[in-house]
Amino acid sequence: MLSKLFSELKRLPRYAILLAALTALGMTAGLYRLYAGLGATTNMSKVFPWGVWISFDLTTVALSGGAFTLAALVYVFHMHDLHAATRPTVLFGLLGYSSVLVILFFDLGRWDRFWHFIVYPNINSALFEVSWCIAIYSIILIYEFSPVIVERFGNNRLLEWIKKLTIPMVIAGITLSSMHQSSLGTLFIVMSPRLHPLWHSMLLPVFFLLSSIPAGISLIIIGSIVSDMLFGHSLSQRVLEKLGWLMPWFLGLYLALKLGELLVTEELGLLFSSGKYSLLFWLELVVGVIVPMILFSIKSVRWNRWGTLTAAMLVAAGIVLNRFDATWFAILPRQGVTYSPHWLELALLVGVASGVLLVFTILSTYFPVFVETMPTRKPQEAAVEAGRAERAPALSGD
């Protein structure tokens, strides 16, 4: 039995060992945080009650938006040629939301009361709505991913029953995800005394929801090309081109609203007079919006895998910077107090992120996650190269 187990484990790429070690170290840091408390293990304070964990959470929620975005494109707008991306995208969304719930658990001062929002509802709190939406949407993602598990064990009757409820569950998921994506922006409306005016806006709920759409699409593109390198499966370049064609529309609308809001509120001057905050804002817009919007508008770039990957990575970088700006970098200091994360905060983040990648790797190896995608290499070749290759092989579809 042990020999069979070891034989199965050999199917995993070698980097899984590193991910497992980092996950174990991160969880050790997490257990120490639960034992010692927030004060001894973080640099958060009454002046900065939120730290890098919240920045990570909001970034992960935005990047996990690919699940509800793709569901809307496939099941509502009937872009069925994108269906091949649904399984890996839903899996990443599920793991992304799971990591958010894990970080939120460690972020609570009274972590033993994490369940209180269920039995002690505070309907006047935006966090109440966010908590319920994320919890229920995570359950829906489990349901959407369940056919992969059921197929693995060959229960066709259960699989047919699950598929009958796919459309109503997808609609519920799109609704809930849209609600909490925007509600996360609502949290920062009340922070007008602390959040720099370049980021504070009454349109924050719209900005957060709208930006999560290109964020999610960018992760689909990045994930497709990375999965080619690691697992020998990818979306066709035609599908990636179609996703890239959508990006300038969403990015252009987002850019118009951001600059239009500053124009209406007569705050355009802040773009050039706010020192480091002006630099951060311009960096966010140029790197994450303007440059990728131009790149995705060029047909030859969309039909080139590395051009598509570059543009998608710029969008993802812009989203990361935007969420970190809104939750950390653009929060104005008070009483001379600033914030930088404790090393234990970073260790826990590394552990959670490694755990997400490890679980994704395990499920992708032993379950039919990529069954609808295009194989780019033989499985044996992919397994060898995932563990040993020093460079990526030539990709099909260029």
Given for the second form:
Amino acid sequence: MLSKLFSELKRLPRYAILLAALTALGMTAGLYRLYAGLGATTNMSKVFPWGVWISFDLTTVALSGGAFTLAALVYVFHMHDLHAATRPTVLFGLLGYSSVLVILFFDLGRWDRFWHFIVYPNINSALFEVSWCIAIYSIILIYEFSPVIVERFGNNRLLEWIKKLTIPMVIAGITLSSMHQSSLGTLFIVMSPRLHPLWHSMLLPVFFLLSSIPAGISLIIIGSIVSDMLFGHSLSQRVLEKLGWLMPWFLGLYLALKLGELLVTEELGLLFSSGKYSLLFWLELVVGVIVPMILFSIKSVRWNRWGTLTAAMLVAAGIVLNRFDATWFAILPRQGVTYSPHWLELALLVGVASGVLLVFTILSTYFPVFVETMPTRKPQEAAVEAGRAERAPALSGD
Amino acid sequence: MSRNHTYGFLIDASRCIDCRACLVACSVENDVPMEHTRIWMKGTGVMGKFPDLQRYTAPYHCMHCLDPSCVSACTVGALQQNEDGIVTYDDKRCIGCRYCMYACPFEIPNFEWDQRLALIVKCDLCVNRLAEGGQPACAATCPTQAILFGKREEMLALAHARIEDAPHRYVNHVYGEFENGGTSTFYISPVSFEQMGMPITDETRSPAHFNRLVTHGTPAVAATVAVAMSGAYLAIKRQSADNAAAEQASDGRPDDHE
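Okay, that was the form predicted alone. Show me the form predicted in complex with the partner chain next.
Entire complex below, previous chain first.
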């Protein structure tokens, strides 16, 4: 029995041990934070009451937007050839949201009361709405992923019953995602005295929702190419090309709205007069929006694996920068006080991110996550590699 | 806002002598150490050249805004505005998310950074003392009457009257009358409020108002998304009934690599 378990565990790639170790270290940091309080273990202050954890949360939610975007494309708009991407994308979304919930738990001053948002509603609060939507959406993601688990144990009647609910659940998921992706932008509307005017806007909810779509698509593309390296499974270039084709539309609309808003509110001058803030804003728009928009518009780039990967990485980087700007870099200092994270804050983040990758690796090893994706190497070769994890060093490259 | 804004403060920087008796009174009233008082000092620091030196100070606590940003932001409704317009804090509800600290334009809510289970700290205008017919501890203690407490309209009228009576003594600005859409705490000062180190905001309307514009629109947006998605699904499904049949066939494909 024990030896069987051991041989099963051997199917995991070798880097799983590294991930497990990092997860354990991160959780130790988290437990110490619960014991010692936020003052001793973080660099947050009265002037910067939120730190890198919140930046991580907002970034992860945006990058997990692939799950609702793909669900809309496949089930509502019937682009069935994208279906192959759903399982890994839903799993990434589920794990992304789980990591956000874990981090939020450690971020609360009264983590023992995390459930209060359920019983003490404040309907004016964007954070209240975000909490509810993320909680319910996480349940929907569990539902959307459940066929993978049920299939593994071959319960066909249950599977049929689950599949009957697909469309209503998918539409509920898209609705909840639209709500919380946009409400994460709404969070900053009340913070107008603190957020730099290049970022502060009444359109923040629109910006956040709209940008989560290309962000999610970019993660589907990156994930596919990384899983090619790690697991020997990838989406076909035909599917990636189709996803890439969608990008310029969303990026273009986003760019037009961002600049249009500055034009209408007569803040265009800030693009040149705000020093470091102007630079950050340009970086976001040029590197994260304009350049990938051009790249994805070129057919030969979309059909090229590395071209697609490069453009997708730029989109993801732009979104990461945007969310870090809104939560940290573009928050105006007061009384000369600035913020940079304590090493324990980073340790918890590394631990949670490693935990997420570890769970992803375990689930995709033992459950049919990649059934519809193409094996990119010959079956025997891929099986041997999955067992020996000869490609493990590839992890350090991403 | 349909509430009464019954009470108000008038704080006169020209009368404050930086004795900090108000801080001590706050510490005693709320039974907290001096570093956790809900009132602290703002000031100019030493200005001018010897021997022409000047230094102004004023105590600083929650402004009790007419339309408070923190109340709008609070995830769990721990911050509330009561029927007298006082911004109260319920330490039984608070989850310590610290959104109020970012929402408040006056940087009032503080956090117990040194506590294992940490809460927000904020002035509640000594509601308990008011209920017994008393005055807030800080106002009751002030030896120079730099902190006056009374009816909001009376305090505002008095602020303007003092400036009018002695225009050479004060800058012509009642801080708190329009800041953040109006507050219940008014400051008058011989020097600009920027020099006093007080937050300067151009907003004459509380950001809470703009926040509500968006959050109250959310249910309508959600309903629109749900209806639009359902409609799109049904419309496209009807159009491509043939494709759907083909898709079903490919769905049932056995998995070929375990």
